[in-house]
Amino acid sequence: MGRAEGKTVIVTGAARGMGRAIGHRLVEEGANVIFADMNAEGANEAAAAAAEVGPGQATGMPVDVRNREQTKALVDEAVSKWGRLDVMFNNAGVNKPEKFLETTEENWQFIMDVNALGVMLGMQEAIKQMLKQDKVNGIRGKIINTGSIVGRDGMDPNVAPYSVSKFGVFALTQMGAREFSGEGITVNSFAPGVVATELWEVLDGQLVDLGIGEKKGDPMRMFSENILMGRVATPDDITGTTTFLASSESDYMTGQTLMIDGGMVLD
């Protein structure tokens, strides 16, 4: 029996990278998962690949996490297909580096809308549904938010909006835990460090354009120098922790952020 057997799960930002890996691992562990993403084709492809290995079911669905109606429709679809919503992964996120003094209002608002407002809307619509559900072993549902090490340490002034948005994710996690844990809804987050995904490949090139390093690959190498484990993470390095957070093994945990960064930030 898988660690997520029979659970209904939504993962946003699931067309690629960490979101795809999180959803894929949960399907392998027996969960029924909606792979949600603005990239509808990518979401459907990721879901189809996961469904092939099972044993859980998987489907893709387009969503703009900045849009409440679309987010509500996403939750409604999960309930329509599988009867309830057990776990909501608010994972969708964006980043666009700019030097601190050149950060524009447009870039600030775009990143904050996706990374912070999107998490709040996802939490709200998921929790509204979870409050309608019966408890299973004392739990109505779980909210899991994707943070970042730069939400714990403002280490790079070239990603100020992103860093602020991820600080906000941790605040939303704590406030959600205080408000709803008594209702049987837990709210936790996790904070990756440098993860080898398509997003980091794009960021690497953008940082070179800002003068961080001389050639592609330099920024990732520079950011990775302080990783105690001696290497960058892969998406599969993240999924053990995310599966734990989605499973009943984390039922007595709420309001926490788990660092999955190979030892870059030490509390």
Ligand SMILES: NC(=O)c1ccc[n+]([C@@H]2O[C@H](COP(=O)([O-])OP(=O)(O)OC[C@H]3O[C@@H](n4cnc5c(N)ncnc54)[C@H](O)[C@@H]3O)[C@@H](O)[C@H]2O)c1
The other form holds:
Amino acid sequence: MGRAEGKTVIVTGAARGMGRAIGHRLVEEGANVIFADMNAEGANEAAAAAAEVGPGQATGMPVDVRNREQTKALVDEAVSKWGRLDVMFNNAGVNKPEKFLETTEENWQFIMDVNALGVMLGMQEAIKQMLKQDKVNGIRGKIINTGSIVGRDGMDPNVAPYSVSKFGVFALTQMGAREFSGEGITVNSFAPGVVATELWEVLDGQLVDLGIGEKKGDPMRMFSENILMGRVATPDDITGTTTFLASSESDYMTGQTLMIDGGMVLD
Ligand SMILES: NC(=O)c1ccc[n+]([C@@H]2O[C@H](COP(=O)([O-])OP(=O)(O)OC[C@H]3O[C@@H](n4cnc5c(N)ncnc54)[C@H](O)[C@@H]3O)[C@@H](O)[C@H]2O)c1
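Provide the structure of the form predicted in complex with the ligand, given the form predicted alone shown above.
Below: every chain and molecule of the assembly, starting with the one above.
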């Protein structure tokens, strides 16, 4: 039996990168998963690839996590397809580095809207549904938010809005846990360090443009020098922990953030 057998899961930002890997692994572990993303084509493609492997089912759906109606539609779709929503991964996120003194209001607003407001809306719409559901072994549902090492330590002044948004994700995680754990809804987050995804691919080039390193690859190498495990992560390094968080094995955990960073920020 899979570790997430029969659970209904939504993953946002699932067209590629970590979200796609998180969803794929959960389908392999028996969950039925909605792969949701602004990139509708990518979401459908990721879902089709997972469904082909099974044993869980998968479907793609477009969503802009900044939009409440679209987020609610995601939750409604999960319930109409599979009867309830067990796990909501608020994973979609964006970044665009700027020097601290040159950080614009526009960039601040864009990043905060996706990374902080998007998580708030995802929590609200998922929790409203979860509150209507029966408990299974004391649990009505689980919220899992994607944080970052820079949400624990303001280590990089070139990503101020991103860092603030991820500190915000941890605040939302703690507040959600305080408000809803008594109702059988757990709220946790995980914090990746440096993961080789398209996000970092783009970020790397943007950091070079800001004068961090001389050529592409330098910023990632510089950021990775202090990883105790001696290498950056791949999305597959993340999915063991995210599957644990989605599974019943983590039922007694709430309000926590698990660092999956190969040893960068030590608790
Ligand atoms: N890659 C890293 O090193 C790293 C480190 C720490 C945290 N994170 C976080 O992990 C999460 C996933 O990152 P990734 O590296 O897989 O990124 P990625 O850029 O590869 O994938 C992000 C996905 O989110 C989608 N997306 C963006 N804005 C959206 C919106 N408004 N609504 C719906 N979907 C939207 C994109 O289309 C994309 O498919 C993000 O929250 C990111 O901040 C990444």
